[in-house]
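So this first bit is one chain, no partners, the form predicted on its own, shown in structure tokens.
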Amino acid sequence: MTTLANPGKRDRLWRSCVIALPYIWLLLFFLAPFAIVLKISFADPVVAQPPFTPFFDWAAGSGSRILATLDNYAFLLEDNLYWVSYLKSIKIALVATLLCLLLGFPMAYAIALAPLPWRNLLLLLVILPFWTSFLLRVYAWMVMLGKQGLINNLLLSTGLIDEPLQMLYTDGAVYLGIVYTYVPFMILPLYATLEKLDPDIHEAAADLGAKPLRVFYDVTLPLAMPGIIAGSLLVFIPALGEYVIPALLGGLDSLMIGRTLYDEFFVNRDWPLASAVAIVLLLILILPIMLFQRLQQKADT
């Protein structure tokens, strides 16, 4: 019996480390920076090392008190900057998500339906600017966008424009970069949802007398919908929260908050209200993630 047992033992015991795995990874890596960061959020800027009061008081003494305030989040409704970040953010945001469906869903769409020997070659192209680095990426579109860039250059030899137009640092230029970079990720979740469809039941539909544009919005769309869900989402969410996009393509109106976020860390050096501004934005993305969750719950059901 304990021969028997002592297998079963190892079993139960690797299963509940493997299970853990991913809880100890959140737990280090997201829970406990987002306590470190909501902490520092209730703190007060001083001029020191660290520059943010203490969250508890150890007074000799007199045992210790929390030190806390809600001045830095206060401080985000009263200032116009901060709500004029988030907005300009989400707006960016959601238009980039929504371009890059429009884009990704044919483009999906058209691996999904080629040849098997054809969709990896296809499905390596889409991937293939991730071998290149990000930075660089977005210094090539600085390069193009230019007055003197190869857009402009183009457009001047055909005699299309007169003078060179400008693209570079506009909201435009934003809209370009997030798209670009972000394409790819809308195009893998819809590739892997289309891909699963069965073909039949676009026939059944097209024999009952269905247009092709009926069976895209009675067939194809509704079952595509976990791939667009799942693609918006990785879409949305980092487009948010982008910095570098903004900064080096948009203009001084292409204030997201990623930059404010910067600004506020690393030139203002207000690390408590910089913390706030992060915890606002946690909360903004996490409205979207528990809609998706919600949305696939229904869907199970």
Contents of the next structure:
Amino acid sequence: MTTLANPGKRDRLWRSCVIALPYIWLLLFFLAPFAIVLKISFADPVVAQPPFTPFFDWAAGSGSRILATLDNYAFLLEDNLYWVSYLKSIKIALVATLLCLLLGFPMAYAIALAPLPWRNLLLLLVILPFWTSFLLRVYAWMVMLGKQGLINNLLLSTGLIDEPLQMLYTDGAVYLGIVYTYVPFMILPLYATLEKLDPDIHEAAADLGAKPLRVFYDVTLPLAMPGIIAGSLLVFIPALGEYVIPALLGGLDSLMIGRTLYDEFFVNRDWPLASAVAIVLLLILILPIMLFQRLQQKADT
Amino acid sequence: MTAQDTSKDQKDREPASQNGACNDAPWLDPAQQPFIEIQSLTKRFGDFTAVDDINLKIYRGELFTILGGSGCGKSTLLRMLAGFEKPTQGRILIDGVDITDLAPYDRPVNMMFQSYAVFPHMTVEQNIAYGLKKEKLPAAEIKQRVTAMLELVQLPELAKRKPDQLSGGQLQRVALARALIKRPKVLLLDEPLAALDKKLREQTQFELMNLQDQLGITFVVVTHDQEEAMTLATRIAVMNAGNFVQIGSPSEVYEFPLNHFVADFFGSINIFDATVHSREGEHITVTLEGSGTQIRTRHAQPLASGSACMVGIRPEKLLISKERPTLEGHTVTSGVVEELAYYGNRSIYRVRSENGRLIQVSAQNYQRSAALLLEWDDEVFISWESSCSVVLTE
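Now show me the form predicted together with its partner chain; what you just gave was the form predicted on its own.
Everything in the complex follows now, all chains and molecules, and the chain you saw is the first one.
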């Protein structure tokens, strides 16, 4: 038998393969597409197939010439439209993440404190909506929120309102849609963290003189932090680039960056500019996460 | 079975004090004010009665141990003292103040948890300071008291460490320090030594006793380990099915168990069936089933003549020899060595007696060759002083 300390040749090869697999995955499905998008973002749009200029000019006689241009990035800075939709996206994603946290924390905590046989059932209920198509569920919200929708009809028939409320095509509807869709992604990591906490710890804090709110603030919250961060990232990242929900539930002013991106690609067919929008979006996402990880590592050592 | 304090009626046959932590026995003095008074305390969970109408008085400075198997209600009792469970009925008084309705954070009581429940996100220092910070004491005083406490539990060099960098024994000290720093009137300890290995246990046991002696805080310990209870306690309450079966000093419950349950809980005991022959005052004469040997010993509880009872004798009270002993007042029986186990300091023999019973004998190997004298299948005599045996009820 080969031991861990002195692996045989075949073992080593096998191990390299196992380690290589995720890297190959990342290379094929993340880095390569990213490189292509990055390349396109430095091109000029043309009416052709594909609709952008090549990166290298092979035709220019001796050797090749790089045809990269930063025009697209410059344009992003100049035109208000992009900044406005970036900021709006960040705002909506942040608020939605916060709402998910406020809603998800008590739910996750309640599940973690529930008797053991109940927990799996409750978790199942949390992920149950995923069994139906996401698009279908968003359409269902449209049916409920519309002028002639379920909610308006109900309110009208009880006499609480005289005329239908404008709920669909508002920012409120976008928040509702995002929170509804992404709250399970908040609950699951939070539950995983809270469930591991030693229940004695809370009693110990109470025993040492902390009132319930204090116990939560001193003990529960700091120990739940890994779950809060994981859940927030899982909600914030997809929410920032969300396209379907604002497109279906949002109004004209709910212009999120996903919508802008879609319009540039498919309506204006300006692939280079759209690629630049996508690259900037990626930077907006990656920079804070990297910064956070750096801080985390510092705190750990 | 009823809970009763056997101390008083056993006063004459048992010296009052046998534990260094307690110079006198306040529970024998009717004029003494109890420090903790539990009055007809009951806790029910649905149909299940965890603690059943318990009365108990614990005195200032005692190291009181509640001993019982799992599910006997001892932990529920402790949690009611700490305030984590609300009693269904009854009151708890500490130092004359009724604390039954106080929340855990308002009680003059602190608890050391079995899991230690040390805050994993705080350093040792922060853990210990936590209780004082909740009291909103000035920073300088907190600092000074934490330093002194670290000194007391011998952890000053680990002040800045996080709990995941500590060993089990060190965590135990942090938990203890954290519970002691508020100078509680009563310290509750839930299986304080259960998570430690054997060597560390013995050492910690003595440290715990010394600490209790130094600080004079009343300790209430809950444990399932009879050895832990015996060495730590000034008094032991043996608990079963939500009731106290017997309350007494360690030697009382060991040497004079009231019934089979208590006798069996503390170490091993040989049990013989017997019938009551006669009684006179505090003495009772019983006839052993089979051999017909009559044994006269002390027994405080009333037992009618002719009724069935049991006679118990501890293995270490038995003498084993190849020659028939001729000692005055000894009961003698013979048998054949069926099993023997050598432990170094002592040997355990299992002897099949003439009437077919297996009797366990524990003999000190007081000589180097002592263990070699007896072999399997040797014919031996077992004898014991009649007064060493104890009459038990079911």
